[in-house]
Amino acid sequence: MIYRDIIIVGGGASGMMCAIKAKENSPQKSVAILEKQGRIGRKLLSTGNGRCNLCNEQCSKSDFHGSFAEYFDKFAENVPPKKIIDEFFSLGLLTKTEAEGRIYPISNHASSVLDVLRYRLEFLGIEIICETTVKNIKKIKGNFEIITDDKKFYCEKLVIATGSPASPKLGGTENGLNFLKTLGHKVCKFYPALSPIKVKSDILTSLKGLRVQGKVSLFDGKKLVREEKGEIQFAEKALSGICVFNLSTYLNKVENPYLKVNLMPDFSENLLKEILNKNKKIFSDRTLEDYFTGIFQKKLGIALFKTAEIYPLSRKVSSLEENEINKLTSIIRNWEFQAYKDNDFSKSQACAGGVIGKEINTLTMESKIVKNLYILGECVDIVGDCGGYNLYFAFASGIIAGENL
């Protein structure tokens, strides 16, 4: 039998921060992290395209979704974004603020964030046990029994910080949610969030890798669900980019999803028609392939003609008729794509779902169902938009729990 006062299952962002604060708060207590991967913090290294967008200066309830978001304002009173920045400063990390309040390490490398956490864990003497897969968890006579492949651990206080199935190649799993269900919690099923949205289109293959600025709107039938402006990236069978990622969080709740892309959201319909008619005169002796010169990259222009079924591309620009220009105007402003839902977690940066908010004490992250059980990060039914919000919640929930263990 291996006994520790506090055991944290999961060595990700929330688990590491929780261990640090727990040991700092109660130096006399033994603290151990159980991690199934060969090293802690693997997922952290991939965030922010390897730069680690670790927080956002402006976090509000509107940036989060899920049942715990209802309690976000009260939660954030205890750990505002500045507290996250100050905490990392005390660990030796310098940060900088970029567009839209996104906070990054000044080194521009996620490894800097992981290293300061790892060094603090070592300095405090926190035990890190890697390559350890938890098979079962039970509550026995006031203690928790954690059964792994070849050992049994016991503890008075248990923290579940196992993350979600997002990015399975980096260790994403839903095991934590299964343990919490067994212990008596009600949970919302995990589904992908902050991911590309797959669409039905044969034209996108030719646009793979192309990036444009625009507006994307998610509809449920004829009902507008949400719209986002920003960079749109075309993939072979999907739309991607931050604005699409933010819309993907809503996808699972939509019955008949489709997307509308506005490639020129800052131009009115009349102004766009004027521009297209002007191009008809400027490039009158060119073929249709050159019609969108100065507006769009050539292969995007060709894709628009194919969508409008305007052929052949060898035609002269001067041959464009008024109804064809009207059709192109409509597509540029409302390019429709039938979308569909799937459970592919491989490209999702986060997950929606987790333990429902009302079963967690907002001020401590302790379970209201099981005494001395704490639930952190993606195991909680809350997910943020792109921009450092999810790592903010991971670190903040780790701090709150750690200070109350």
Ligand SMILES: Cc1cc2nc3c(=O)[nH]c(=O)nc-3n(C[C@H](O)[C@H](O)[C@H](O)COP(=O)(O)OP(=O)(O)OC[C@H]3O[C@@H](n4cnc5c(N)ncnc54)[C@H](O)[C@@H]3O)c2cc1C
Contents of the next structure:
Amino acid sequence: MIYRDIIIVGGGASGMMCAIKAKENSPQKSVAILEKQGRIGRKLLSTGNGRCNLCNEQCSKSDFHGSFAEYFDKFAENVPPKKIIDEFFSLGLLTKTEAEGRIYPISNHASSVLDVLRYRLEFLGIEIICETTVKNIKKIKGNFEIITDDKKFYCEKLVIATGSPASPKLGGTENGLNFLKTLGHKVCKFYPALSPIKVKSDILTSLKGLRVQGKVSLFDGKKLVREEKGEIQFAEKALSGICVFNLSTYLNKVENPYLKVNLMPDFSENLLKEILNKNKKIFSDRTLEDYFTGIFQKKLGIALFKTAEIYPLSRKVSSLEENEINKLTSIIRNWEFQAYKDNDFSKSQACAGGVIGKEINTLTMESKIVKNLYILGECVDIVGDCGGYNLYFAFASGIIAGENL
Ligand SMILES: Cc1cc2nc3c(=O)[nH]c(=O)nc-3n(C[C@H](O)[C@H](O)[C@H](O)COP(=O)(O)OP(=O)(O)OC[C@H]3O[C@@H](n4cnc5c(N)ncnc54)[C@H](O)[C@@H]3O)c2cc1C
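Write the structure block of the form predicted in complex with this ligand for the protein whose form predicted alone appears above.
Full assembly next; the chain just shown is listed first.
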């Protein structure tokens, strides 16, 4: 029989931080992390394009979604973003703040974040048991029994920090929710968040990789659900970029999803028409391919003509008629794409869903259903927007649980 006082299932962002705080808080207790992959913190290394946007200077309820977001203010009172930054400072990590309050390591490398966590875990003598996939968990006479392929572990206090199925290649699984359901919790099914949104369009293939600034609005039929401004990235059969990522979190709740892209959100309709009429004069002797010179990349201009069904591109710019300029204006301001919901976790950075907020003690992250059970990170029904909010929540929930174990 292998017994440890505290066992943490999942060696990701929340699990590592929780182990450190638990051992610092109760040095006499034995603490072990069970991790299914060959090493801990693999997902962390890929965050923020390898730079790890580990927190945001300003985290508020409106940056989060899901049933636990209701309790966010109370939760964050005990662990504001500054506490995360201070905690990392005490582990040896220097950080810097970039646009929109995003916090990164000063080294610009996610490996620095992982290394300071790993070194502290080692220093504290925390046992890290890798290549160990937890298959089942039972509560037996006040202790937990944790079953892996070839072993049984027992502990008094159990932490579930197995994350979500987002990015399965980096270790994402939905195992945690299954364990928590079996132990008696109500859970909201995981669905992908912070991911590209698939759309129906043959035109996008030619725009693959192109990035523009603009506004994207998500509609449910005719009803506006939410809009976001920022970078839009075109993919072969999808729209991507930070603003689309943020909208994807809402997709699951939408029946008939549509995206509308405004490529020039800071220009009124009249001003845009004026500019397009001006271009008609300036580039009058050129072909339509050159019409958007000075505004958009050529391939985007061509895609706009195709969408407006204005042909052939060998026509002279001077031949554009008023109704055609009106049509182009309308597409630039309201380029419509029918969107699709799917359950593709492969490109999602996070998941919505998890254990419902009211079943977790906000001040300790202990389950209100099962004594001595703690639930962290993405296993909780809360998901943040892009900007360091999800790692904030992972680290913050790890700190709170660790201090209370
Ligand atoms: C590509 C990418 C980029 C991202 N960039 C950012 C960013 O810049 N900023 C930000 O805030 N967020 C970012 N995120 C989101 C962020 O990484 C997650 O929200 C965060 O890691 C969640 O922490 P966690 O501890 O809940 O889960 P994880 O960090 O995913 O850790 C869960 C761990 O549990 C292990 N595990 C799972 N099942 C089992 C099992 N049955 N037995 C044993 N171990 C198991 C997994 O292998 C994993 O190591 C990004 C995500 C991705 C995929």
